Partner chain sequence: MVQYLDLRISLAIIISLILYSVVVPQLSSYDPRLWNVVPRERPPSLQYPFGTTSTGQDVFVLSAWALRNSLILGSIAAVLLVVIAFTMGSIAGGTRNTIIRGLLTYLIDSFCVIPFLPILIMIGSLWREALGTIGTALVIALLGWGGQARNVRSVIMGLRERTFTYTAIFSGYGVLKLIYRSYLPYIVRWLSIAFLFGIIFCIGLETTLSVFGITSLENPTIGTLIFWTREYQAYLRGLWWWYTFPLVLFIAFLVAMYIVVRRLIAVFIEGVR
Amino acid sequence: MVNGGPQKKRVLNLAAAPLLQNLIERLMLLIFTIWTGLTISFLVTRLSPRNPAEQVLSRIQGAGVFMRPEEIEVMRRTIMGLFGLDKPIWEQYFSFIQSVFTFRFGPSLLNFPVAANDIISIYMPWTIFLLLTATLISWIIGVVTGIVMSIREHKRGVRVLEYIFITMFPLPYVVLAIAFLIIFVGVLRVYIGVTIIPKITLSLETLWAMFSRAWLPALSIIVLSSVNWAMGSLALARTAKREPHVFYAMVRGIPTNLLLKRYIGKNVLILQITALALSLGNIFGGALVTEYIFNYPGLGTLLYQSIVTNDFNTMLGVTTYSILGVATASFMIDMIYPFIDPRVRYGGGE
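If we look at the form predicted alone, what structure does this chain have alone?
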């Protein structure tokens, strides 16, 4: 009994060592991943042959405003200085890295003089509402459908459903989205949405405005994503059924509900939860194709507009949120995975 306390403390220290080591390694990898992504994003904008100042001058002259050559040169220098583009590239880089810590990316070129982070804050709730809802619904439908199909795969209806899924699986999303747009807007005329982006408030009016604009793009995402989740879950479930302990349980005639819960379902969920977390991390990048087709006011639309207009600050702001979302989701999965899957141990142990 005398040595029980120190021995127990020593065991706890040995158990905590791999956890601390893994945490430090993952944090270093997280920082390196974020830094790499931010650096590449910055270099892409600065190595672009297009100049934001020339873009602004072209729009001014295109509006019929006459300026003398010296006035054009003064305005060009003013615009370059205003956006910090007249500084050496290494100074611009460190200014950008500093802005990541404060989430202040400077003025938006497209919506000058409004700050880029203010513009992003307007569009971000719309993207989160759309993609969070669509991702969760499609994941639940797809995973449950795939697991159930694996249990009843010899039924004729299940085989027909699988053939339908196989046909839809390679279908390009653009084709499905345009088909939905034609059916619900051109033929049925049931999708109108909002023409003005309302200020996001905690009210039923705002919720209804977001739902009325998001339900059709969300439906287009849910239909195809559910098929992808279902096919992936079905493949994982069939692999799990070939495991010796699962096959033995099936031979013993264990009830279907218990088989789904303890054997097949658990194996499928372990991997699909990982994929779900990574998908949720991607929502901060927006859904460019979806938002563009349905003219949805999200981060994907904002990113597209910033690329077209060379709005570097807004472009880097949206990209930063996307990088942080994906990297953080990956980090969290790495840390909690041993709690989800008991076969995984910190430090590489079994």
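Numbering follows the first chain given and starts at 1. In this text the structure is predicted, and so the values were computed from the model without any measurement. Whichever C-alpha set is largest while still superposing within 1.5 Å between the two forms counts as the rigid core. First, how it differs from the form predicted in complex with the partner chain.
- In the core-superposed comparison between the two forms, the C-alpha atom of residue 186 has shifted by at least 2 angstroms.
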The other form holds:
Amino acid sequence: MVNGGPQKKRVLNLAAAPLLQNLIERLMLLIFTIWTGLTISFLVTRLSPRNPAEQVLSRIQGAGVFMRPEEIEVMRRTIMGLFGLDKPIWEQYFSFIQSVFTFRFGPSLLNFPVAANDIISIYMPWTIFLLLTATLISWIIGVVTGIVMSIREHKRGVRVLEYIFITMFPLPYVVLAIAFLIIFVGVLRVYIGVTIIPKITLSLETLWAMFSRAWLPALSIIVLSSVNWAMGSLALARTAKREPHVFYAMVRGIPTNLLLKRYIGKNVLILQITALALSLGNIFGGALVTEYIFNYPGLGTLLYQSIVTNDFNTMLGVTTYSILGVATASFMIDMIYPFIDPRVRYGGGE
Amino acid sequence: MVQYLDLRISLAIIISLILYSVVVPQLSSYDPRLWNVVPRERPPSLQYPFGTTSTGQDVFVLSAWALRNSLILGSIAAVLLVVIAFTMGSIAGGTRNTIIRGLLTYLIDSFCVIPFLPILIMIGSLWREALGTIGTALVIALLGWGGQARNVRSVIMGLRERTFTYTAIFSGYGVLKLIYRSYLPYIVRWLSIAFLFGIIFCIGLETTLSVFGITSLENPTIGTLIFWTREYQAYLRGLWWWYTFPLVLFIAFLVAMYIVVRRLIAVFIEGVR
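Next up, the form predicted in complex with the partner chain in place of the form predicted alone?
Every chain and every other molecule in the complex is listed next, the one we just looked at coming first.
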């Protein structure tokens, strides 16, 4: 995106105001991304062969209440109406898109008749606590390790460390989480916390309850994502080292500290900060795998339960939050990027 | 010092694991999918080198079968994923039509961002009965192609601006000859790396899905094997052989694949020798 290149044809041409043009194009992409994600999720639930209303009905009948057939029919219609399933599919689609703007996703099936949004707000703080701490800690550890490793590349310890990282990098997270579970619960028999969810208040007690529940899942995330961040930073730092100005600095014998901070660190940080922003946007989806494996009360567990019980409203609610989170984060990165990296400018060629 | 020692070891591991997963189920006298064919919960012995499970299966045969299925599924998914990614990416990078390029770029960018694991689990759980091996592979490919397509797009856009393209055009190459002679050797290297990486990616995704118990559980893969160890509480009951041997083989395979990919990238793309 270097300024001054030959002007190419673009979808929209506002040659006079490159910033404005970029903003508009990026906003269009943001809306398109959110729309694509929401539509796919909606289609998946509506095309599925299962019907949540029938399930509520059978649960009520299963409780042993005797009803005449016409009463059942009336009840079925009432429940279908509550879930909005009696309308044609395009009307359901529009009311779903509408619900995204108001954050009201209708009643939950699992906890009928509580609103799906109320349930989501119970689980949200748990997920944010777990993922925010784990993401930040692993980012700091990983980036620092990666940069330091690139400087001391020829030390034996660094080589060994890199090979350890290489063996961990391709593993799916779920395998590592299982390994953690085997080691801590199966072998060491560590107590990993209570299963009841205390009411969230701003007190030390709540914080302690969250911490005692979150430390093991957080640890498993930190170990694997530190490795990811370190591998990424190492690769970036190696590219940076090949740049002529860094090579020149090394030849000139600039002290290692300065080389780390000014020459390599900065180049790596620019890219890694944007990646951090993107993974912070991912927080709102909850950590599906972590929460499922460690039975942690967060959005991921809620999403999994809602999927298993066909609780469409809660399912769509959680997915909406995660799509909005990621899409907005990536939008903000693109907008802020030129302020962090002076080499990037709006407008001009491709 | 032997040259490329890590590459040699990795290739040896990959080949022997593929042989193990193909040959062992053939030699076994019964269908590895059947339950209760051997005594339950026996620790490793001469007769059952990896022990037996609570479901009455020989872990030595079972993990070979599971590894084989994971590999097949991963490879199919990786092929589909690379095909989709290559088609989308090369059209987006190569076309001169502004509208098509804009639309495809939007589509690629949004598929990079959409959190696909929840959607994948939704699809898997709602249509579990209908999705077989091919179906699961197709769904994984249909949702996971975004990142690769973005790479293809930038590779193609980069190629178009390279000097040798202009040289070729000025010396009278046609489009087909240009693609065949100048681009293909470059792209084939690139595709082979994308394919191997795709296998690692797709096997990982399939394992994740199976641990949730939302793929077809009758035909074991490494993921469903882990699922059953969780169902039978093997971790708490000290049945260590049930999960340790398959997991170690699985990890060895993935790591060996990854080392090969790293070497290929270093040699093919970065030009390090």
